[in-house]
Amino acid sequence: MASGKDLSVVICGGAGYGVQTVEDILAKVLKRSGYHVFATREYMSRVRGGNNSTEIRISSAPVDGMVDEIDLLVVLSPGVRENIRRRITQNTVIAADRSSVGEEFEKTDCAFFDVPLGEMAKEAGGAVYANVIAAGLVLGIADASTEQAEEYFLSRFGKKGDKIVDENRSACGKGLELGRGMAEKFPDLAPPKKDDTSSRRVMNGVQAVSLGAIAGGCDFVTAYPMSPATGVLAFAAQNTSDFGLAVEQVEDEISAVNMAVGASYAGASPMVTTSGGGFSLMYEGFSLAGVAETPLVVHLAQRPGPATGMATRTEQGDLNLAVHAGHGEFPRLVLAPGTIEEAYSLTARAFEIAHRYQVQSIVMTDQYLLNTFRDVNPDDLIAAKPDKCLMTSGPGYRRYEDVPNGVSPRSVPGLGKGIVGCDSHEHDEEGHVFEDFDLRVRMSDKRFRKGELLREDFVPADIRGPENWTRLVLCWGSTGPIVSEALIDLKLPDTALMRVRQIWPVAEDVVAAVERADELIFVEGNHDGQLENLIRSVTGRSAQGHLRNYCGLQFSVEQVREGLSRILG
């Protein structure tokens, strides 16, 4: 059992067996019972069929990363994927209906509990309740609150009638009884601290990005659906009235970004949500926003490429795509949140900076982060008050006034009597097209002075470790919490971790830390070491080692721990 305190549970089953429902039940009921929970799912890229899974860590202390070790494997249907089977050890306990899985686990040397899920589900009301019994089994092992479980089913299924609520309660009760009988197999699970999680909220990455955007002032979301970014579009569409959002699913990515640019020109605060393949198609529109100096936020949810790649898996392969997006030259901000809390706060920050400096912001997430659940403290969800930084225009207003810091006073059509010029060509201060070489230099310099502001008004990196560190481990995005846990386990007295949260422009604190370090080690989820190459291009410093993962699955804590041990000797 990881760290001797938490319980690592993997639940898997075919599409349609309700794995996500189990995840939702466990995350919310366990949190209400006082546990901290972390959950991440993986699912196959197909319309029907396949075998999906979710990993849930249950702990008396906050946890924020996936592990390889499986303490309990609950199997809802036969056909467990090979990458799950490889994680089964002699310490793993498997709970499954033998009449369903047959001899699938006969050759394993771990404990097997034959749980008649099919028969028990029929007793509860129908075969569809097998997943609820499985959830109850885990709740029973954790000695979770029966009352909280019953309240969950009432709140979730109350609108469907008493019969549905009662059948769910009955199914969960059967699982609870079964699980309590198995609890002695997991004696190291520390009990929850009383009221430790009562004020916390369970949130996933999709919700964090979406709510962060809204907190930042987003009022328009547009996209062409593309996994794993689609969840943000769906969340926005489901909550238009609650948050005053306009949402438009368009015919392709080119329309999405151009619609957002147009909306920004008119005074909206738009966000485009897409993945790597979609963002490639948006380059021209992204460049249009650059020359027009219209604030724009792009949520770039990474998945393995090239092309369709592995549509429902994870990778950090789009860093170069974001930093070099578009044709021509213009400044942009690239942020990479690593936690649920940062997915909220940095998305809000992306809007703040986009409006303050009239630039384009890119928020980089990935499938792993978006599909991760975790309990969070609402006080850690931080966002500045939205401000579009608009002014009322008057006679003689010039949209692209060449001011010392490059940030021209911004107005929008209808806000005052001035004319708000805009063009995709190079233009003068009023927005009129001119092919004047001196003008070209003046306008380009004006735009790039804003790049200097992005360097000065940066998001600091998260640096943790002993004060006298000499070795620096660098990572970015969703790998951060995993690397952090691995380094805590390793207890290296001379090593610090730096999570780079502002990818571009590379901030001064990152440069200073890199220059101070005697040794640099990079951990990232791509083949080429894209952050490593970027840092070297800015600082001239080469790394002494790196750990890379690009198989389509996220690093595990064990994988990073063992990899760093190997690199560091």
The other form holds:
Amino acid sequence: MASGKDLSVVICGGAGYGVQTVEDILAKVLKRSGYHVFATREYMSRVRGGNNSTEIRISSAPVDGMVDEIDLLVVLSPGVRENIRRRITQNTVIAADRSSVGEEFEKTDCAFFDVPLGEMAKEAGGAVYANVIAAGLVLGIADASTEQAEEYFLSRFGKKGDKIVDENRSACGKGLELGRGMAEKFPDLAPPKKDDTSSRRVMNGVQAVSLGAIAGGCDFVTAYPMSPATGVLAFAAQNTSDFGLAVEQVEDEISAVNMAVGASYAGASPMVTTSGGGFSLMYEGFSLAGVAETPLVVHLAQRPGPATGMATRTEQGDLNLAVHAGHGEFPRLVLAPGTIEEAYSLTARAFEIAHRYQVQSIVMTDQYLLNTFRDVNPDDLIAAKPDKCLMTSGPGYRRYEDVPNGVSPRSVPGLGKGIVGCDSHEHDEEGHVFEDFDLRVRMSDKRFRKGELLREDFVPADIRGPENWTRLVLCWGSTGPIVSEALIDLKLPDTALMRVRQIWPVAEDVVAAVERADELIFVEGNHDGQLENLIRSVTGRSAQGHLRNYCGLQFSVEQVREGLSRILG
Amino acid sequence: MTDPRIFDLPEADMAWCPGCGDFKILEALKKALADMDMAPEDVVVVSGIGQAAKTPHFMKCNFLNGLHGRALSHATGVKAANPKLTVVAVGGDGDMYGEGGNHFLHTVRRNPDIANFVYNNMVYGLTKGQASPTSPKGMVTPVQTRGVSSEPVNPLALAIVQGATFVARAFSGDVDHTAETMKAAIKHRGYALVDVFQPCVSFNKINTFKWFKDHTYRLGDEHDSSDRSAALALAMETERFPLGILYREEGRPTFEDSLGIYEKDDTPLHRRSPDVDKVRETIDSMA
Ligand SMILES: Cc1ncc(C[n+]2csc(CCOP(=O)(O)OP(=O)(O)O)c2C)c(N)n1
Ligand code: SF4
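For comparison with the form predicted on its own, kindly provide the form predicted together with the partner chain.
All chains and molecules follow, beginning with the one already shown.
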């Protein structure tokens, strides 16, 4: 059991077996029972069948990261894939219906609990309840609150009528009973601290990005569906009236970004949500936003490429894509949240900065982060009050006035008597095409003065470790918490962790930490070491070692722990 | 009626060839806006790239001169952010039907309340005379050296079939009729297409001023513009092209209507402040 106090439960099943429902029940009921929960999902790109899994860590202290270790494996349908099988150890307990999974686990050298899920489900009201029974089983092991479970089903299915609620409760109850009987198998799980989690909220990455955007003032969302970015589009679409959001699923990513630029020009605060393939199509529109100085936020949800790559898997392969997005030159902000709290706060921040400096912000997440649930303290979800930084224009208004800091006072059509121009060409102060080489230099310099402001008004990196560290481990985005847990386990007296949260422009704090370090080690979820290369290009400093993962799955804590021990000899 | 000269931009550096039909379209556009008593700050002219798309640089009003093919997406965004603005999207046939073909198709379906004026010279002007999607079959160009082999796009028929709520054609040689048609398009609530024939004196030696004169005719009063089948039949005529409003359907919800956010409150987005407390409430209501 990792850290000796948490329980790692993996639930497996084909698409359509309700793995996601189990995840939802467990995350919510366990949290309400006082536990801290973390859940992350991996799934295949298919609508039915295959075999997907979710890992849930149940703990009396907050946890944030994926582990390989499986304490309890609950199998809902046959065909458990190798990526799960290789994580089974002697200490793993397997719970499954032998009559359905058959001989699959015959040769595994671990405890097997035959749970007649099929039969029990029929008793409860139908085969569809097998997953609820499985959820109950885990709740029973954790000695979760029966009342909280009942309340969950009432709030989730109340609208569908008493019968559905009762059947769910009964199914869950059967599982709970079985689970309580198994609890002695898991003596290390510390009971939750009383009331520790009552003010905390279970949130996933999709919700964090979406709510962070709205908190940051987002009022316009356009997208073309592409995993794993679609969740944010769906969240926005399902909440248009609550938040006054204009939302459109457009014909392609090209239209998504150009509609957003048009809306921004007219005073909206837009976000496009996409993945690497979609963002590639957006380059031209992104450049338009750059030269036109219209605020725009791009949520770039990474999955492995090139091209279609692995549609439902995770990778950190798009750092270069974001930093170099577009043709020509213009400043932009690239942020990479690593936690659910940061997914909220940095998305809000992306809007704040986009408006303050009339620039484009990219928020980089990935499949792993978006599909991760965790309980969070709402006070850690931080957002400044939204401000579009607009002014009322007068008759002589010039949209691109060449002011000292480069940030021309911005108005929009209909806000005052002025005329507001906007152009994709190099333009004069009013926004009209004017082919003049001095003007080109002046306007380009004006735009890049805003880039300086992005360097000064930066999101600091998160640096943790002993005061007198000499070795720096660097990472970015969703691998951060995993590396952090691995380093805590390793207890290295000379090593600090730097999670770079503002990827571009590279800020002074990052440069200073890199320059102070005797040794640099990078951990990233890509083949090429994209952050490592970026830091070298800015600071001239090369790394002494690196750990990279690009198989399509997120690093586990153990992998990072072992990888770092190997590098550090 | 306002004087069309309020839309003049005296310092504009006109980049059109002498004798180009674009001048007449610009004149008609200014006249249409002035006739409707619009002020330059109420109007946004949105365009893509091409000779035609330079229009907003030659007149005084709000403008967004964006990317090749993307004017309809830009314009839809502008209107959705502020439905109080009068939004006009202009560009050439290559811009709107070629590079922007997909957006044309879907903008028609979306029905935003914008007027779309396409300067149709049946050739690419700015890039010097290659075939456009509306070039006649057989037209020889520096690129289509054996003559255009593809069937020309029929924008009017396409728009009608896809459910456009206003479809018209004009000829730049008749400024008054073009301005009248533009006015009707701007007044129309929903997407309004006016395909404006325009001779390119530099690159299209087939579809000249005289050719357009000889191959067009004005629709008479007997045409019932609410009759979709009749409109489609007219749009399919290619011997002589009808000028005027082929189809008009009032009352269909616009894209802005369907967004839902203007149902009870027509305030443009730039004047609204987001309800940040609701975000907190939502978080508090989570498990
Ligand atoms: C993405 C992209 N591809 C190509 C071009 C080059 N380009 C500029 S205008 C144009 C065609 C213009 O033709 P049309 O829209 O018919 O307008 P006209 O110049 O005839 O008025 C092209 C291909 C461009 N600006 N952007
Ligand atoms: S190239 Fe043709 S369309 Fe363009 S300005 Fe010259 S004549 Fe007009």
